[in-house]
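Have a look below at one chain only, the form predicted on its own, in structure tokens format.
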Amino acid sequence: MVTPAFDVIVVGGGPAGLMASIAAQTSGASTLLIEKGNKLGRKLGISGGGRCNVTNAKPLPELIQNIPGNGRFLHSALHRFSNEDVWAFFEGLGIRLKEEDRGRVFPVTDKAATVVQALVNKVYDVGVEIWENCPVTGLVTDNGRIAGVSTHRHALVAAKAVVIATGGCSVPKTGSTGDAYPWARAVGHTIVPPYPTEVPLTSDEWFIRKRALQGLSVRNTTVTLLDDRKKKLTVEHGDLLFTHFGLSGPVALRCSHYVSTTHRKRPGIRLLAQVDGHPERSLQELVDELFHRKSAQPKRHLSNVLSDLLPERLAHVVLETLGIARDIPMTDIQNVKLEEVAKQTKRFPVAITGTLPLAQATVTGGGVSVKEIDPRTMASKVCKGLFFCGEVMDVHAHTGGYNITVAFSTGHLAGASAAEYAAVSSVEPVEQP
């Protein structure tokens, strides 16, 4: 017969596994936090360009609407720790955070060090025991319930709940090789496959292939993400760059998610992404200036006209894709042309293949799926005692500090939620497996 040596065990040293066991032992619960490499917070480490985007500060109804993978189902437990309550959170650990554009917020050191360091070093002090190099390979039930975990030292380590943070199979070489879909499954629960989101674009076009626009960058642009039929997935706005492949950049990556969502449910189909190659100005706006260089400038070539307004290879990819001479003089150009090229040059059209693999995504979607679990503690429908947080559950938001606010809420709530059930569960000994 096994005593529960701790009352609650978080799996996985990721943000939402360090916040999990820093609620879970501040609650009361003897906590242990298991790590399968030598080394937590690997991926917080190099998340934000290796500056940490530890929040975002826009207000919360905003917040959720960034987060497409099963936001709604985030409201309490970001109502419960809020992306306020993540700034306080580390100011009260002394680190300084400073908002940037778009409601970004970073450590004043740029440094993502500075909020692993202080992050791990809280998970010490509150007295978390740490168990490092130590692969867990599943999960141990009695009677539905949950009765600890096996590791690959230990038959059972048990625990009168555990919550689950081991992350999805993005960025693999920090830990996240979806470690827990096979426990999460063997005691019940329903896994969506995973798919990748945040993740570049991929596209066959001729200037794709022939890398005549690779290292581009477009500033500020909107992209409007169409399916076959015409009909408007998303519009995003940001930085898209062009690459060999096809679209990277924020605003490639936001539009990832209803590429791999769309090809889930119809594979194979060919969507398109349109470009506004200048977006400081509206369709008329740049039809009249065209129309006015020409009047002003007409033995001026259309080539260097179009070079004035765009970066000089996308105006030439604009006009070789119409069919246009690039040294036909403006004045030897009819309106007509001169419109089509206009409305080129802010519907720049752009079809897309589908994505990069997981393996290159920043985010993991699917996962276990939400429905399986209770929004107002993590914990699962389907296990007692057996709770959730972070990227290994079916939820996934955009890159700008959004996916670490879905961590550090939901593993505050897991942490919190899993002491809570430890303190009142009347947990009999079992056998040792």
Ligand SMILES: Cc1cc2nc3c(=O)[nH]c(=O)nc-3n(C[C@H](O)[C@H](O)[C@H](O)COP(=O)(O)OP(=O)(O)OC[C@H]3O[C@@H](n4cnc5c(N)ncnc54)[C@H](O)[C@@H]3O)c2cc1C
Second form
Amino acid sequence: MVTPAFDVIVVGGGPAGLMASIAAQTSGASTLLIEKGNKLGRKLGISGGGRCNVTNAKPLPELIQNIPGNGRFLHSALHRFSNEDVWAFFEGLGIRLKEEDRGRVFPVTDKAATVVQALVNKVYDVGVEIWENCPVTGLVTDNGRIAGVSTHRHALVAAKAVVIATGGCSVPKTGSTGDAYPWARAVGHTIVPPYPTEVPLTSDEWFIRKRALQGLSVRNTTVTLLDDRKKKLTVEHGDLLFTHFGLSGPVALRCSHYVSTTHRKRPGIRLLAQVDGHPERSLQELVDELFHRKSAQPKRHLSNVLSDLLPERLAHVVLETLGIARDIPMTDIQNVKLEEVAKQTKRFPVAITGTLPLAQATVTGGGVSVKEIDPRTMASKVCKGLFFCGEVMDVHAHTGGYNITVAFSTGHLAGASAAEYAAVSSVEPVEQP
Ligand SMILES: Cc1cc2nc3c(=O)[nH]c(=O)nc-3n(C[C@H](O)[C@H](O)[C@H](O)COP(=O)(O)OP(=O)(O)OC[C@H]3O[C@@H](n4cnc5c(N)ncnc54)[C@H](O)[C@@H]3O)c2cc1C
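Right, the form predicted on its own is done, so what does the form predicted in complex with the named molecule look like?
Let's see the whole complex now, leading with the same chain.
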């Protein structure tokens, strides 16, 4: 049997690799997509709670702001193939999309399978050759330039250009297991050690250990994350969920990048999340309300008054953390203590010990260093003919459709650039006997 040679090989059939193979083939390159699993777009199929938050409709500067992991590196890619292009691409495939809150875009069907199927159909329609159940085992180079890849079955599948789109290493059952890091390292790339992002936060506070607040959600809150020197690391807005291990929900996930990156520099340090337990009112309004209640309802217990303003369980925990008895009548509590209660409510402190592990993270931080990738083409700066796209690179975004946008945008650029490179490359790939 002769193994055919290709202009471009794309490794990995996630959103980045699917888009890269479409872009490469439609740019005139004979393209092979190799996927190790038996299904293309597996992670895409579970994304967005099974609905696939396929992009975000916010303007470009806001997209970049929502990409805390090297967002500025993506300027060129997002200009070349933007969130509007993602929208137009799917509408062109007959998939209607809709915008929800905070710019999040979903298919009208509310089914991720709609997006996956449309993409996969397009890959077939344009004529990409697809090999499934075929794990790539490494890159093959010749004189510092790409010659192809090896697989578990072939010593060499030859190509003029290779696009690596193997993803990160979170939720490994989807196929993203960090396979490409050693290959990239072997040809001279630096790998920023992977770490969990967009992941729940852990805490050892007594009210977490005792599950006193488990299941409680605080809508539209603000969380301020401070380090051990009280330096503000970030201020994030959104919904928060108390769990049996710590904090979850969109606002906790948004903080996780800062927890992980701080822990990488200073392992084991305790951070502090200040949760605004009553986001509808300012601190002064809350103090005024408590003073007003004191004169209007002098005999009521403080915990009952506070439970009018906060979820009851949170009200009890606030008082317990301040060492104030629940059954103290309003008239017996000093104003200065009421001010403390208001402050504790607005800046409810939760010590943060870390995050859940990488395997449980939505996104992988770290990966192939972007310093060694040309942002205008996604080409490796250290190995000719090699290109990267998607989560395998040291880029990551907040949840909200930004990560899939990054995958599509960099996939499109990498695929088109690889085809362009293959068109002018003087080296002919060799068919293997
Ligand atoms: C539960 C969950 C929900 C999410 N929801 C959203 C969302 O709604 N919106 C959003 O923007 N982002 C979301 N994300 C993040 C988003 O899914 C990822 O950022 C995105 O899938 C990354 O795309 P990728 O193509 O780079 O990698 P992946 O999607 O991880 O695809 C990589 C592919 O490469 C293949 N591969 C790996 N190694 C090899 C090898 N050796 N040989 C051949 N193939 C290989 C894998 O099998 C896999 O198919 C979610 C993530 C998770 C885990």
